[in-house]
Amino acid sequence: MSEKKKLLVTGISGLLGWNLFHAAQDRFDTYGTHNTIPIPDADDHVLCLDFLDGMELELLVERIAPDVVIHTAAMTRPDTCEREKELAYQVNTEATKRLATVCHRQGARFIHISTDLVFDGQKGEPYEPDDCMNPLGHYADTKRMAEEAIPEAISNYAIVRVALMYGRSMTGDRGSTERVVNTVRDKNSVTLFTDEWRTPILVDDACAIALGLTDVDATGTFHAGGTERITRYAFGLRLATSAGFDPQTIVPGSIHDFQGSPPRIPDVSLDSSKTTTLLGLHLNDIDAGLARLYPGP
């Protein structure tokens, strides 16, 4: 039997990273990195890494010598990125460029996780991978800059723009559905927007796409969105039905009333047909995905 290839997943305390790290175990000799959040039952395949330490990053990759790196680690909260712009740039852009460069030197395939928020939401129909980016917030802009830098650093790469993800995380508060359910359990209502359109994707399907891209030679940008375009409010009502809480705790609102920064974007729905056709995948629709999370009695 041939030896398993080595896979390094960065950011395994996050929603996608945690699920990827476990989904890959059967196929790969899998390593994972984390930073500030400790990993329970960690072994020598789980490594603490500060992405701002360039030398530490390079030495770790050289020591593991992975065949593939899937880079999920990032500062992902848009409001935090607005407050700490330089830190967000260093983590999301500069560290990504450095990691891509090291992967090129090591001969590893580099799969980078980006976001649907690189678009401005004005197209009026689902975005395709070749559509022009126009991010409206600093978080999304750091991801845009990372995307633009990757082809200059490495030739064997895939950029995966992931839509709004839902699923179960290590900490129980990283998925969009988890945050809503946790708020409702604390006896609070949740305001979700009737004019904010997304293509939510079950984290298991996002994992299938990322792992599927380890098996192909395709280079470029790929979308990982779900099969349905839906408003955040309508998604919240579907979640209430599946999770068994009162739909009246989901309060309709409008992005025009949102007072935070950056502004909410009206429609960053993704067309993922290029990805699913290439990989031969059939993704869960929303009802099927929620049923996997909340199977009922």
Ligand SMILES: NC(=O)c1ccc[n+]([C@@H]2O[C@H](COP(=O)([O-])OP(=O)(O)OC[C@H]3O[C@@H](n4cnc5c(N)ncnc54)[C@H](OP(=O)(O)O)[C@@H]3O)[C@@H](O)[C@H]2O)c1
The other form holds:
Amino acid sequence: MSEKKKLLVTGISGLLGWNLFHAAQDRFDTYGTHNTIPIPDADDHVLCLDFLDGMELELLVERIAPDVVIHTAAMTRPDTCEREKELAYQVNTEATKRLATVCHRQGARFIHISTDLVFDGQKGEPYEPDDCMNPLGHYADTKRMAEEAIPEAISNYAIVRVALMYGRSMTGDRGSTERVVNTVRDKNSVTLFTDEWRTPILVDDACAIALGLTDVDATGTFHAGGTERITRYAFGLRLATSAGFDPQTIVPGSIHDFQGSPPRIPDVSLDSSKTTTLLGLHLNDIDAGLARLYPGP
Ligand SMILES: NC(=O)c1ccc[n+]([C@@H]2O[C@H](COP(=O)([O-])OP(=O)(O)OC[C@H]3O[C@@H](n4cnc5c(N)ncnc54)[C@H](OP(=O)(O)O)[C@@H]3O)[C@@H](O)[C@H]2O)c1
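What about the form predicted together with this ligand, after the form predicted on its own?
What follows is the entire complex, opening with the chain shown before.
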């Protein structure tokens, strides 16, 4: 029997990392890192690591000697990144560069998770992987800088730009969809925008794409968006209905009325056909994805 390859997933206390860590167990000898949130029933394959500690990061990768690293860990809240600019740069850009460099030195394949928000949302049709990045907020800018640094650090890499993700996390409060459901569960309303377009993807499908990219030696940038382009408002209505809440808790608004920072991006829909064709994947549409999360009575 052949030995399983070693996979290191960073950020396993987060939405994507947690799902990836579990989805990969059958195929890989899987290791995972977390930072501030403890992992229940952790064994010696679960490691606590702050990406700000560059030396510890390098030692950890050298000790595990993974064949593949999937890097999901990041500061992911755009508002926090605006407030903590240098910290966000260190975690999202500098630590990613360092991880890519140590992967190159160790001969590991590096799969980096990026975001649809590297685009400015003005194209008016779904973005393809070669379209120009023009991020409008600091979070997205730190992800852009990481994307640009990776090809200089390592040749065996894939960058996966993920769209708005929906699914269940370990902590139950990660990602915008869990936050919407938690708010309406508390009988509060949520304003979502009728002019903010996305291609939401079920977290299981994002995992299938990231894991699929471990099997091929394709290099470059890949999109991971769902099959439907929809507004955040329309998606929120379907989410609330599937989760068994009154759709009237979802209130329509416009990005033009949004006062916060960074600005809301109108349309970062992704064309993911290059990815699904390469990997031979059929992704869930929104009804199928929501039915998996909320199977009903
Ligand atoms: N969620 C989405 O809709 C979405 C959309 C597009 C792209 N993405 C990208 O997908 C990736 C995963 O997103 P997610 O929503 O799953 O993230 P998440 O739930 O916010 O989790 C982030 C993870 O990063 C870890 N982390 C944060 N700062 C760290 C540090 N200084 N050192 C070590 N680990 C640190 C967190 O650890 P602790 O919690 O233990 O502190 C956590 O495990 C990210 O790269 C994000 O940019 C997400």
